[in-house]
Amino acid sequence: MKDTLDLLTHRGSIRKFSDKPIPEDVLHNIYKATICSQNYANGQQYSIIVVTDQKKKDFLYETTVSPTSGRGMSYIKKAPIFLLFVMDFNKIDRVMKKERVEMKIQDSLEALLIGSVDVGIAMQAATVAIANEGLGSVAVGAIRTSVKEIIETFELPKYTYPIAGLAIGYLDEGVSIVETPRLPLKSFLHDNSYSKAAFDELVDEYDVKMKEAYAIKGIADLTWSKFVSNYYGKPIYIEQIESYKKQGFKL
């Protein structure tokens, strides 16, 4: 067992997995740790679809496109397991019907915030548990490029919505964890109120580190500032709004 702080501070996404099967007891430990994570009002408003069927992993690969590269991500179909995290108010609706109370949370933006935060917390717990068991993972938010198809393929009922996924497995031979530098700690922390002081200087320093990190990955002349400017310089996944409404939610 590894030290928790070490797991949290020395991590990296893994995109090359071996074919080694994951024992059931290891998976049980991961799933148990995941569902024990914090959640809003103990509503536990998420579900996890464990995707092991190769055809469905191939489907996810074919329909999920990286917004940065414009290509599919092969690790989705090559990972032994893909965990699809779904915001799930269907279970809440069923409980409320049992209690003869009408659910109203789906009529506010709060539903999306609650469900997304719950999924995020659960995914973080999963990544720590995965690393603790000696496996690797990579988060995939780009599943939202194919929300309509995912809803149909995985038969997601009303009041559910796919948020993100995790490809998990043992590291392929010769693969090691490469940590991505983060912005300096002081750029995240604000003393009692939000402060803009010194942020630009901290970003300049960080850009130098990230340019080196991108170069190691074979990407020349790219900084963090350029990357996020390219990524957030256009609206993405705007077609999701209609799929979201069709699942019974309002904004």
The other form holds:
There are 2 protein chains.
Amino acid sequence: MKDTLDLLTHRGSIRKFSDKPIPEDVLHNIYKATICSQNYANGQQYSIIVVTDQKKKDFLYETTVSPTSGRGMSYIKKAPIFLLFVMDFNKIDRVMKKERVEMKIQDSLEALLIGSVDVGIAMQAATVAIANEGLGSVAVGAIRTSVKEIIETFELPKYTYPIAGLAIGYLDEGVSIVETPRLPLKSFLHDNSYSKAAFDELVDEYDVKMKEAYAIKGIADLTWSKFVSNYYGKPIYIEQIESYKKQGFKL
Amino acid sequence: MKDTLDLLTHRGSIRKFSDKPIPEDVLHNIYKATICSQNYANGQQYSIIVVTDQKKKDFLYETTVSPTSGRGMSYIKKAPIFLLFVMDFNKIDRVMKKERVEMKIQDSLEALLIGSVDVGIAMQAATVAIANEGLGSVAVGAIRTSVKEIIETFELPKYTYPIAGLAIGYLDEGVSIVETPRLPLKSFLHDNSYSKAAFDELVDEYDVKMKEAYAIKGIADLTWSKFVSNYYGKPIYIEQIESYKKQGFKL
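Moving on from the form predicted on its own, kindly provide the form predicted in complex with another copy of the chain as a structure.
Now the complete complex, all chains and molecules, led by this one.
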């Protein structure tokens, strides 16, 4: 039996998976943990596309580009299963049509907030359950580089939108969890109102720590400050707003 | 030691808290688990306002209205701690100014997706850690009814936005976890492409189950289909888009 706190605090994304198939009972535990997680108003407004078809995994690999490296992410095609998490107000709409009530949620920003927070929650529940079963996973927000193609390929209907993915599988031979250091705890916490003090004081300390972590990965002279500055200095996934609107949502 | 799968699958929100204070080491474990969770590009773009000031909890109670009941939620003021989860690109902007790079992320829909998925993930990690420590919690998305007032009261700067809250504490005497039934697992899962079949077949079965669950709570003649139809038949939190834009974000 694994210690829950240990699973939560000593974690890391896995990007190299073995070919070992995932037994049905293990998958059942993972899926069950996922859907039991909290969600907005018990609307359960998300769906999971279980991608096992190699052609579809290859498609996802080919269309999804890492904004960090500008390259494809081979773990998407190599993982035995890729879970595509989709915000899903289509099923709510179907229920409401049956009840003869017109759905309104799609007309406001709130739909996206409900959908994406709920996907975050479900994905994290899945991630913890996956680690508890001795498997590894990596979340892929970069599927949003190719929302248009994904909607087509996975036949996502109106009032649905792909939010993120999770590549899962057993760890490849020799692979182990590498923990990424986080900003100091104090820098996240604000005492009753927002304060800039803690973060500004602690970021230099974190830059030193991350410089060492990058160096171990073979990247010289990179700090966290430089990394985020490079990352957020250019617009990303800007085309997706058109796809979002095409799926029937307003902002 | 608690079984992780059990914590994930046999869960329920807690809405009645005891006055028992939460020890520092317990809080440390909860916060540590939260910040160790996965996040987008290691940007760690969120902050947590730890609300312990009774006046501020009272304020949150008074301004936050449950869209279900139309009333306030007393657990917000009675919980010893209310964690307000805030999407935070302000700290990223400060880092980038130091690096002399202009931040661009706030100009696209993607900012909201990154921020709200990450808050969902962090909040779920917190929730599991809270349960593991023997405490209870309830997530409060309804803080978005009063985003404008919250931004003012908690002095949330430009490029931040309050996404959700988590009321936490020890369970009040006589209170135990009540599990809410979920839609059947099969109805969430789609085999390689979206299919309406499973959900449409299984929703009637779930309506029967939820009718019984509502009856136990003293609500007669309510099904899940009726509940969501009532809930999503009216626009909710529509004013928030103005606050969102005022915080410096574009869509």
